[in-house]
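The chain below stands alone and is given as C-alpha cells, in the form predicted on its own.
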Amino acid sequence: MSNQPWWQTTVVYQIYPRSFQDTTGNGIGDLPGITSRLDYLADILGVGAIWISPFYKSPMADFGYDVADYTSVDPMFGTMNDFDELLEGVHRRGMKLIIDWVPNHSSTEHPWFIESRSSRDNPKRDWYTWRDPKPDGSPPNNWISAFSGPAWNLDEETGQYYLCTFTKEQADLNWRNPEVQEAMFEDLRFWLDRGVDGIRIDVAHFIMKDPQLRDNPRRATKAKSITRDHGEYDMYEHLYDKGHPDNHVVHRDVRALLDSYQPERFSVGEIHIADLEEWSSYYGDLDELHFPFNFSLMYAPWTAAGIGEKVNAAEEVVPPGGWPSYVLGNHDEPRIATRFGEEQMPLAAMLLLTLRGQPTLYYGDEIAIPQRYIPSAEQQDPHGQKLEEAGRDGCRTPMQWDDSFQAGFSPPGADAPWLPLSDDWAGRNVARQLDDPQSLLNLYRALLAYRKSSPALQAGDYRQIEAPEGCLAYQRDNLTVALNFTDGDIELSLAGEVGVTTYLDDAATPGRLRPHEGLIIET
C-alpha cells in the first residue's frame, strides 16, 4: 500500500457547502462551518479527503455552477483567508482537499463574459460560443439545453445567440481558443499553489463541441437516462453537443499540468455517459483523468444480479493499471435513503466501502438523510423550476447534526435555513446516532476504520464469486465479502472470521446471512 498515490486509497466525502455547517445565522453553510466540523470527519468519521462543491464568486444562477471569478470565494461562504484556514486544518489532520472546477461555461457576468457580449469585434468575443440566428430569427442549430429549452440565448444588443449548454446565466466558454484554455489554467494554477490537492471537473465530458455545430438527431423515442429525467433534452442524441473526442485533448492538458505539482495532484470527472467503452475512454493512456466518476451503480436494479452486473462490467472495461470508482449518491441526484429505501442502506455502506476502487460518501448519507419533496413552485433549483420531477432541492437539504434549534445547522436565532430540512431531523442525526451502537452512522465508522486498516480492500483486486440467489459475494484477496439483497435468510459455504457485519452484533456467521445483511468474512 505504501506505494499507491493517496487518491487510490482514500475515501472521498463530498460536502454541498450550502448546507453543511451554518456559522453566520443568514441560514447558509460557509468556509468556516466546514472548519468547524473538520474534526467529525476526519476524528468520528474517519475519511480521509474532502470534496467541496463551488464556493467561488457567482450571481447562484446556478449554485455556484456558475462561477463569476473563478479565483475567489463568494462573500456568501466567507473569505479567502477562510479558505486558506480550511485547507490548512485540512491537512494538519492528515486529509486532502478537493475543489470543483468548472471548465466548461462561466457565469454571464464573468468579467470575460461581459467584454464578449460588449461588441461583436470585442477582443473576448470569440471566448464564447457566438453565432448568428438562422434566416428566420431561430437559434443556430437544435442544441437542447440540459435543463429544457434551446440551449442558445439570443443578445438583442449584437443580434447573435450565445451557446448555454445549462441555464442562460451560464455561457459556455470556446476551448478552440487557445487564450480561453490558458486563462482556465491560470485559473486553475492559482489553487493548486495556494496547496488545494485535486479537482473534480464538472461535466468534463461537455468541454469540446462539434465544431460545425451539427445538429443533434432526434429520436423516435425518450432515451432512458443514466441518472434521472432530463425532459426534452433526452428527446435527443447527443452526437455533437458533448463528448467530441477533441475532449480527450484538454484533459492529457489538464493532467499533464496536474503532474508537473508535487506532490501529486488528483482529477476526477463528472461523465454521465451509460455507454462504459465510451466511459472508459477518460481514463486515455493513463494520462488523462485520474478516474472518470462511475454512476451506473445510481440507478441499477437493487439486486444481487444487478449490482454484481454492473460492477463486472465497469471492472472489464477499466484500463491496466486504472483505477474503478464508485458513488451512491451526489448533489445533483435523489438521497439514496429515498430511492433504495432505509432498510438498504447497511447493505449499500458495505457494498461502497469493499468494491475496489474510490468510493464517494455525499454528506448525510451516513446518517440516511431521506429526499425531501419540495414543490415546483417552492424550489430553489433552476431545473426543478422548469421540470419538478429533475428538481435537486430535494437532496440538499442541511446536515442534521442533533437535536437543537435548526438541528445544530445553524446557531440559535438564526434565519430560516434556505432549504426545509427533512421532516424527522429531531430523531435522526449525528448525536442521535453516534448514542446507538448499531446505528448506520455506527456502521460507516466500522466500515471507514476496517478499510483503513486492510490492505485488501485499499489495493486488493476484485472477483465475483458464486453464490446462492439474491446474494452477491465477491473477493478482496483474502477478504470475502457476501451481502444479502433479500428479506430472507440465505445459507452459505463459507468459512472465516466475520470482521463487520451490517448488524454490528456478535451473532454473525460466515455460514448464514440474515436478511439484508452484508458480511465481510476474513479467510
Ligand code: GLC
Given for the second form:
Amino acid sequence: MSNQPWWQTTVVYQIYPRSFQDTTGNGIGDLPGITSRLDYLADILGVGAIWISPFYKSPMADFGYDVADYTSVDPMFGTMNDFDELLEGVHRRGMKLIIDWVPNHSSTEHPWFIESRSSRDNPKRDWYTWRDPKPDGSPPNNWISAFSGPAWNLDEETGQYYLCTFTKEQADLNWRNPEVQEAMFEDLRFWLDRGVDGIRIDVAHFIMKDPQLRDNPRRATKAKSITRDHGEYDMYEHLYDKGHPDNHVVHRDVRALLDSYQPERFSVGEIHIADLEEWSSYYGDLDELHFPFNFSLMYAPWTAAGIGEKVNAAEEVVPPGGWPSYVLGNHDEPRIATRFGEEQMPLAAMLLLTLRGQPTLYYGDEIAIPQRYIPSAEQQDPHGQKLEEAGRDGCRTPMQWDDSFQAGFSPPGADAPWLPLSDDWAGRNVARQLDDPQSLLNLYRALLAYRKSSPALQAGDYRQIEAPEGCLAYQRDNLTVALNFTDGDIELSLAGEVGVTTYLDDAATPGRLRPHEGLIIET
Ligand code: GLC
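Having seen the form predicted on its own, the form predicted together with the ligand:
Up next: the whole complex, starting with the chain shown before.
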C-alpha cells in the first residue's frame, strides 16, 4: 500500500467555491472560507484531497469557467495571498490540493481574446477559431453549443464568427496554434511551481477540433446522454467538435509537463464519452490523463444489476496498471439525494467508498443536501436559463453548516446568499448530523476512516461475486461488500465479522441484509 501514489489512495472532495463558506458577508463563498473549514475536511470528515472549481479572475458568465486571467484569483474569492494560505493549510494537514484547469476556452474578456478580436490581422487572431459567415450570413458550420443555440458568435466589427462551444462569453482557444499551447502551459506552470498537487481538466475531450470544421451529422433520434439531458445538442453525432484523436497529443504533452515535477503531480480529465473503449483511450499508454472521470454510475439504473454491470464494464476497459475513478455527484448534475432518493444515500456512500479506484465526493452530499428547484426565469446558470431541466443552480446551493444565520454559510448580517439555501437547512446540517450517531455524515466519517486504514479498499482487486437478486456483492481482497438495493430483507450466506454497516448499529449480521443496508464484511 505504501508504494501507491497518493492519488490512488486518496478520496477527493469537490468544493464549488461560491457555495462553501462566505467570510466577507457578500453572500458568495471565498478562499478564506475554504481555509476556515479545513479542519472539518481533514479531521472531522477525513478526506485526503480537495478539488476546487475555478476561482480565477472571471466575468462569471459561466461562474468561473470563463477565465479572464489564468494566473490570478478573482477578487470575489480573495487574493493570491489567500490562495497561498489555503495551500499551506491543506499541506500542513497532510492533504492535497487539486485545481481546475480550463484549456478549451477562455473568457472573451481575456486579454488574448480582446487582442484577437481587435482585427483580422492581429497576431493573436489565430489563437481562437475565426471564420467567415456562409454566403447567407449564417454560421460557418452546423455545430451547436453544449448550452444550446449555434456554437458560433458573430463579431460585427470584423465580420467574422468565433467558435464558442459553451456560452458566447467563452471563446474556444485554437490549440492547433503552438503559441496557444505554450502560453497555456506557461500559465499552468505558474500553479505547479506554487505547489498545487494536481489539476482537474475541464472538458478534456473538446480541446482539439476537426481542422476542416466539418458539419456534424444530425441523428435520426436523440442520443441518450450519459449525464443530464442536453436538449438539441444530443440530436447530433459529435464527430467533429469533440473527441478528436488529436486530443491525445495534447494530453501526452500535459502529462509530460506534469511528470517533469517532483513530487508527483496528477491530472483527472472531465471526459463525457458513453463508449467506454473510447473513454478509456484517454489513459493512453498510461502517458495521458492519470485517469478520466468515470460518470457511468451517475445515471445507471439504481439497482444491484444496473450498478454491477457498469462497474464490471469500467473494470474491463481500464488498462492494466491504470486506475479507475468513480463520481456520483458534481456541480453540473442534479443532487444525488434527489436523483437516487434519500433512503439510498447510505448505500451510495458505501458503494462510492468501497469500489476500486479514486472516489470523488461532491460537497454537501455527505449530509444529503437535496436538489433545489429553481424555475428557469430565476436561474443564474446560463444553461438553466435556456433549458430549465438542464439548470445547475439547484445543485450549487450553499453548504449547510449549522442552524445559525444562513446555515453558517455567511457571517451574521450578511447579504442573502447568491443562491437560496435548500429548504431543509435548519434540520439538515453538519452540526446536527455530527450529533446524531446514525447520521449520513457519521457514516461517511466511518467509511472514510475505515478506508484509510484498509489496504484492501485502497489497493485490493475488485471481483463481483454471486448474490441474491437485489444485492450487489463484491470482494476486495479479504473484504466482502454486500449492498441491498431493495426495501426488503435479503438472506446472505456469508461468514465473517461486520466491519461497517450503513445502519451504524450493533444489530448487523453477515447472514442478512436489512432494507437498503450495506455491509463491509471481514472474511
Ligand atoms: C465543464 C464544467 C461546467 C462548465 C463547462 C464549460 O463541463 O464542469 O461547469 O460549464 O465545462 O466550461
